[in-house]
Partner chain sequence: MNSLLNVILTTDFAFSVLRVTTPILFAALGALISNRAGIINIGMEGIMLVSALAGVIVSSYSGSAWVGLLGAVLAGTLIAGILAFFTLQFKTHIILGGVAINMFASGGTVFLLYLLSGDKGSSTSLPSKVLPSIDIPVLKNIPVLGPILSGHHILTYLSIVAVFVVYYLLNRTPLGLRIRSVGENPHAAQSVGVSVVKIQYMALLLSGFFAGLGGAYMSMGYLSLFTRDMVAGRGWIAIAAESMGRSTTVGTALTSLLFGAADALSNALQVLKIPAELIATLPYVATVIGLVIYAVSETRKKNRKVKSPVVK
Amino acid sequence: MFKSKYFEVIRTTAVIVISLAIAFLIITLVSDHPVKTIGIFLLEPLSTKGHIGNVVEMAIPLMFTGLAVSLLFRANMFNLGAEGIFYFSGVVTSVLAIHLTLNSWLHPLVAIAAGSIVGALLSAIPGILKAKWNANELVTSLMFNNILFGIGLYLLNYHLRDAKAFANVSYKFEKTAQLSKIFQGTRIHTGLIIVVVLIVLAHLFLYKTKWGYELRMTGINREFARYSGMKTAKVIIMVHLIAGFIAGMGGSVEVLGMYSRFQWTSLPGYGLDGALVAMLAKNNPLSVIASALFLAYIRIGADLMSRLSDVPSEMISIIQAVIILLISAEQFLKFWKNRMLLKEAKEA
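Can you show the single chain from that sequence in the form predicted alone?
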């Protein structure tokens, strides 16, 4: 029997191969030493323990936002609000990291929990607007990104900013609030364990529970789910709460794991990157791990390439654009899928 999962794996692999082939073609055209440059791009991220650590460090926030967005996409909610929630939850967590005095295991727990709960509550607003009044979740979530960024920047400038620092950064966090590192010689922190556990729990929730089934059915056909007796409005609000909680936790973990002060003066971009991770993962929680690591790997490779060769790191934008175009193109390789289905029907 033809399996759609098999087709999606082949399709995603083809997208990645085509994207990299285009990137290599561009490198060949613009670089004086194309073979060396491609070698740097492909192999340099694995050359040292520090570089491997950089890949994993960058993948951690991508896993958080990729997981949050994949759940929303699975419910057919094109919501990009993880960007603003990731940022604002980081601000909330920073306030507690600066002003609270607790022991080293309770302090980060309280700060992360606060950021996560705030993220869930903020995400619920577009969810309620969608469930009750059918407001376009893309529009409302993008508007909330700007609102949350403006409020967060105001708090940083007028309440958290350290006047003695020579930059627009907050006061230093209490050392008890910062997450511990789990691999010596890298900045990989305990956030990696947290996000992997979350991904496993999300997989179990999506495929092993009644609520996960209702979420998937609502995403496939909301009207059918409603006529089947499912409370689709409740499902929409629920998935927004869960996604906001995960995105908020991601911002909190990133701030406490990678920084000693809050220093984001612009949106970090991880929320929008989460959409790309979710698309590559085909909205499958377990696949988010590989997708996030892949995206982090090529970004670190591009950064090292820009420093060690004559090709700028902006080339990574081309790869990402091609991936988005091909992944979102429903007709890409559809002829092959139809041929397989036809062959299976004849054999039957």
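Show the form predicted in complex with its partner chain, please, the one above being the form predicted alone.
The text that comes after this line covers the one chain and nothing more.
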């Protein structure tokens, strides 16, 4: 029989099943060949090496932002600033990728480090405001997204734009700055290694160090953590710095790994997707890998579906919304958990 301790696993599975069922329902209503279209949506991402590559490429930025957001959520900080930082760090890295002349080892290293540090510093601002004066980190971080986007777009349009390219894109990056591909036949780049290492480090940090413990305790109950002698203001600023660093690195890596010019003229959305990844992962660093891969998988599936059939890929945003609404719903299936608990208590 099901045990109540597996409840979270069961619930996450239920959410995924329901959201996929809704996807099938939408496809059935919209498509002329529903069975074929569902087949494409589910299986096409696995059909060729290139498509599997696409899934992994898409998962890399999601892992970065998912990791950043899960650390923030762990500290009970509702900060959605990863979005703007991801974008702005991408701009910063692009500037260095265009204008520096370095060898191919140092160039990406310097560019990514700069983007990450800028991300950390920018992220610290809402953190300090929250820690010192209790200014709502949600509102400030949302405002910062728009501010950083405005400044980034200004830099692109006025300082980086290549007039010779017939689009709103920057000059070409130096070849030395771009990240190398690690699997033949795909565009999977060294960013994958970076993010996996980062996730393992975050796991060790969160569960094996004193700082990680303080972070988790502050998240559970800030007042209690403070009365037991933790400097919660410091913890809050620290988690903002780390999350900003990771989100910034994500933007930098994405730009150097996937593009040869900077070309985002709107916020790319990975920051908010990071919130979805973090929720699916229950804010566990190691689970971020699986949940980012899942999200990337259904996105690539939807993308291929729109190319090979008559259902537009925007369907996926409806599915994402359903996942978020259900996965963060405390009450969803709770009656079932209660029933299981009762049963176990009676048996015991």
